[in-house]
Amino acid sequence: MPYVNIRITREGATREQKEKLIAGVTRLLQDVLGKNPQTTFVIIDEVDTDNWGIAGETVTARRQQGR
């Protein structure tokens, strides 16, 4: 029973894009590992850029500085 957790920043990923991610990951697990799509769970967490840090800074701050 595969469980996949995808975390992305909350920046406007559309419903269609998320559906493609879920379908694609499910298909990949089936093709590569032979996993049953009926028992494959894919969760997408969207995180605000103020709550995502890289190198000691938030993504929000880094983007404001052009990094």
The other form holds:
Number of protein chains: 6
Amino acid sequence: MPYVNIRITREGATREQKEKLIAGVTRLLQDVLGKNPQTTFVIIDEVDTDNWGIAGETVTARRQQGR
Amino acid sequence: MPYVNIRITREGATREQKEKLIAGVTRLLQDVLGKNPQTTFVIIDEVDTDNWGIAGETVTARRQQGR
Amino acid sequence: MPYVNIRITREGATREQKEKLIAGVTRLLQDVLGKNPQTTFVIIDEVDTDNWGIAGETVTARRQQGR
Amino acid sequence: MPYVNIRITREGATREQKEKLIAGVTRLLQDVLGKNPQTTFVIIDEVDTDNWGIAGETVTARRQQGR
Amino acid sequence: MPYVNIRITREGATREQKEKLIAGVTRLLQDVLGKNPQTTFVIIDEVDTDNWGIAGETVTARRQQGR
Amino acid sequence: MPYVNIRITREGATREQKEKLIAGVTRLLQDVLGKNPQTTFVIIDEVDTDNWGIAGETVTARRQQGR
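Can you swap the form predicted on its own for the form predicted in complex with a further copy of the same chain?
First the chain shown before, then all remaining chains and molecules of the complex.
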């Protein structure tokens, strides 16, 4: 009964991509650890780029600089 | 000084329901462990059904199938 | 299919107390929001008092001062 | 490679304030533990006041009472 | 720069299995969303069966009943 | 009433270092956002290097290669 939380920046992930993430992580936990998919939770959090920092600056600032 | 994080799908929980969850969890921690309500935090995260997966599929897909 | 994470200081909660927390939170989510207990997860994290801060100091320091 | 999650109520924090939080926490981890800023993540979650409880009531209710 | 948190019960996952989970989730995020592996974090939390509840009871209790 | 969760690898952080992190983050939130230190929580999670992945491999593996 694993619980997986995926946090990504909110930059346009589609419903299809989210479905692939959820299906893929669930399968991985079954393949590697034998976990039952029926009780595997996957929650995706999309975070505004103003609210995500790396290397001491926001992702918003990094995107503006072409990174 | 407990910290409680309740994650549910975003499907219309009302302010009154959230108040009941917060009051109820706080009282439970006081009753069971003697925790001081003054320093008990409860945070409710409401998650879009596209972003919540169980059994390898999104809750959105499950709702469409009447589950 | 709620997910609940309860974080408390590691100060001797017993198995019976944990069972009461888990049963109580699960029931609360069923009573208030109609959530299915079969897919309600509750995870309790016990945190060393050296690793929990409030008001700018560790709980260890506060306990030593009788608080 | 630390991961820091800061959760605050959604009450108007500006982009500049978020930048200061991210820069400040990243520097603190470098100063105290020697952590590499390049792989330090800081994520800020802003939570609606209806969804944040303290002392058994929502922050919304507390704000209405002038607290 | 995704952050992934995998929470499982502490029931003997080996170092090799953890390596497979970390490699697999990182690859999945690259394949589905084009995320850079260099800044993908994966953290695995292993939780005691006394501290994990499902359906209102601990995993410890369920294991004792052969579930 | 902020809640801050700092996750670092378990590689010998001392009590004094943890105290500095807790005091520093609490002060930062007061300075930048005017948050009341009395209701600021800081929780430090120390994670085994086998359980922390970056760039698709464990920190244990990276340390063995001198990184």
